[in-house]
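One chain comes next, on its own, written as structure tokens: the form predicted alone.
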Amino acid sequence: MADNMVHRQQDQEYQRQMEAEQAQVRHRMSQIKHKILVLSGKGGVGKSTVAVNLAISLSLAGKRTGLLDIDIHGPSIPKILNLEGRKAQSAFDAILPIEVGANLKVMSIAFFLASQDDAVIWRGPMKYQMIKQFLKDVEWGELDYLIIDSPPGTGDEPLSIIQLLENADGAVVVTTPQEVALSDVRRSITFCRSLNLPVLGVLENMSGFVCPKCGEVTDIFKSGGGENMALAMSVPFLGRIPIDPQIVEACDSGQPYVDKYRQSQAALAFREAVTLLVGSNSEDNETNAGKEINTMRIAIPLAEGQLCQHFGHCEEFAIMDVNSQENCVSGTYREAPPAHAPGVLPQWLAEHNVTIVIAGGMGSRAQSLFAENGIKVVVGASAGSPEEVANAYLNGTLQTGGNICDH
């Protein structure tokens, strides 16, 4: 019994320890306006690269902004920024943050290492007990963002800082062009929305080859799978960020290369998507901080290119994201519809997130299967290019006949 009563007593100040470390962390949270992950499904994809990048994106538009390393087992942000045998000091019972430049603080195990060779061995408790004293103890003051470099995966790292923020804004997930790192990054998007994490965009790294002497730009690779891919996940595309030889250079020599390179093709590219970040997470817009761009989907189907006059003999659909804050096309792609069979193609363009078809005739009975799978059908269009047709009908200039193949 006394046993009993000494174990009960141990789990209720254990208890309340977790509770008062947790408000601990929302103390300090609640300081920083925006937090914000950079996942990927695989390593090599350049994550932490782009990480970096982000935040000096952020800094150098005047927005005070943290970096949060928590790769565990292999912190490389400090190389990348130039602070490796830097070492975390104190203040005050909090760690203070090491700064780079005015508006860059930086946090990462590496800071707490003897040497840079050392290898950190721990499990996934260890792991947990020092994401939460990042989150806790560290001297953040107040910031506009936090971006928080995770390792690869889905593992305890993105899972711990996940749940201890339990208001994190969303995440940036990178990814390469090739279909093996598309594939993990849709498990990462996935986990995401399984934890209720918005998806803030898709970032496909490693997009084309900046020539160092022309500049032209190169699919040895190839190119556009990222956007296809976050097209069909109904997720947000946050551009293409190309290969730069000049990357590497900046990285190895601790040189953030937005600021060194502030011209070239993957720096605008940078500042592009944080555009994007920054306009998703706008204080002027508070109803869509941290949500996913509201997009509305376009399918027209097609033969030889132009939009089909006859719905069901078409040879592909061009199915288009269109951005419904700019009312603006912003990404197409085209695939083949299964074999023509009744009720099949109102269902695969349902699976595939579509809400509108334009076509130039459809039969009655497909158009009520349309509507009980929510998607809105316009018949009468004239044929043109699927780019023609959708912003005919997003500018409101969509002239439409009548229907030529109502049976």
The other form holds:
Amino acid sequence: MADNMVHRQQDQEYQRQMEAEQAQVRHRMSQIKHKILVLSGKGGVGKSTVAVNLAISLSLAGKRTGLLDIDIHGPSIPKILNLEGRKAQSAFDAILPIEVGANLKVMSIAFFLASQDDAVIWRGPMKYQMIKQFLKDVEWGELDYLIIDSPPGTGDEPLSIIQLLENADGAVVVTTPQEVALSDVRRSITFCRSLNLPVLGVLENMSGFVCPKCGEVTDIFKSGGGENMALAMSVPFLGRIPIDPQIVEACDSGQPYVDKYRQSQAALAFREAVTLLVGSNSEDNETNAGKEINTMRIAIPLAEGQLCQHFGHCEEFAIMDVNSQENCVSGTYREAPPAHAPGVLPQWLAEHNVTIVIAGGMGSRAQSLFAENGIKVVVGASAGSPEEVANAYLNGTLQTGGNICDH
Ligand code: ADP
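To complete the pair, please output the form predicted in complex with adenosine-5'-diphosphate; the form predicted alone was given just before.
So here's everything in the complex, that chain up top.
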């Protein structure tokens, strides 16, 4: 009898604790306008690649974006974003996400694992607790979008997060065109429906191959299966992402693909998918992410991390994107230029979609080659960090002297 009472009290206490934790999750998530899961029927179809590139596309469109990786057995987001080996930091009982550029915050289960082998022993209840802890303790602040990279299939992790989120906007389901992948996707869609989670759309990845030489897209597998299946299951189709070897290269080197290769077919496809997704959110109807993605990109020649006066012989370039709404630098990457030869740099920077070069000095021949490539040149800037120089230019406070090395 006494034992029964103790058990009942323990049950009640446990129930109260669960409710308190769920209230904390609810409170934390109330600061995030839209929560979108990225799911796939099976592994290897490019789900994490899609999750990262959707998140980057949203952040480049000026949306405050979070990216949460709960792929416990294969967290690949840190690798794709060059955050491998980073550990989670905390402050005042909250877990701090890692900031990447101006509008993107990232949290991954990998930031907590001493080694990948640690996750192998995790069972359902542990996964549920870990996901709950992420949702209640990660200090995202206010976000427009949270993109969640969930493990493939219909197992514990997607089930837990859908239940815990209570009001996610829905799921983007990633597939490849082959029939075997499509049958897995049908299962994913049925899974979402059984949990009342809207399917925001199907994205067909690895759909056709982009020739690295001529850019032509060839259908090496039959493409279009994703679209037909989406039609048959009455869910929106978000588009086709072709196979592009530069995606593998960008993922392996930790440089976000849609950022680095903005004019590629796959980057355009990602932007179109984001436009469809954002357009389907009634609160954001006034925005059009595809159009909003700004196009100003500044390059600055560097030596020892500072603006370098000898443009043609610099060690590397800082290539910076501009957030047009806030009129400031939103992200930077650095790249060593090819060997110095006449006419090489204007073409190389044009391939990096640079629109403005800020330099100390530059020969008049180089200046006219930049003009031919549609790139504006600002000369006479003095030393400073690339972000300082670029932000001064954007604010109209950049001091420019003479063209220092006009030869
Ligand atoms: P998943 O999360 O579904 O397991 P990943 O996103 O890790 O898959 O992608 C698996 C591999 O396929 C990675 O090496 C990635 O770079 C590559 N990949 C994904 N999408 C494409 C694509 N459209 N073109 C070329 N490679 C791709």
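We call the rigid core the largest set of C-alpha positions that still match within 1.5 Å between the two forms. Bear in mind the structure is a predicted one, so any value in this text is a computation, not a measurement. Residue numbers count along the first chain shown, from 1.
J.: For V378, is the CA shift between the two forms at least 2 Å following rigid-core superposition?
T.: True for V378: a C-alpha shift of 2 Å or more.
J.: So with the core overlaid, does the Cα of F317 end up 2 Å or more away between the two forms?
T.: Superposed on the core, F317 moves its C-alpha 2 Å or more between the two forms.
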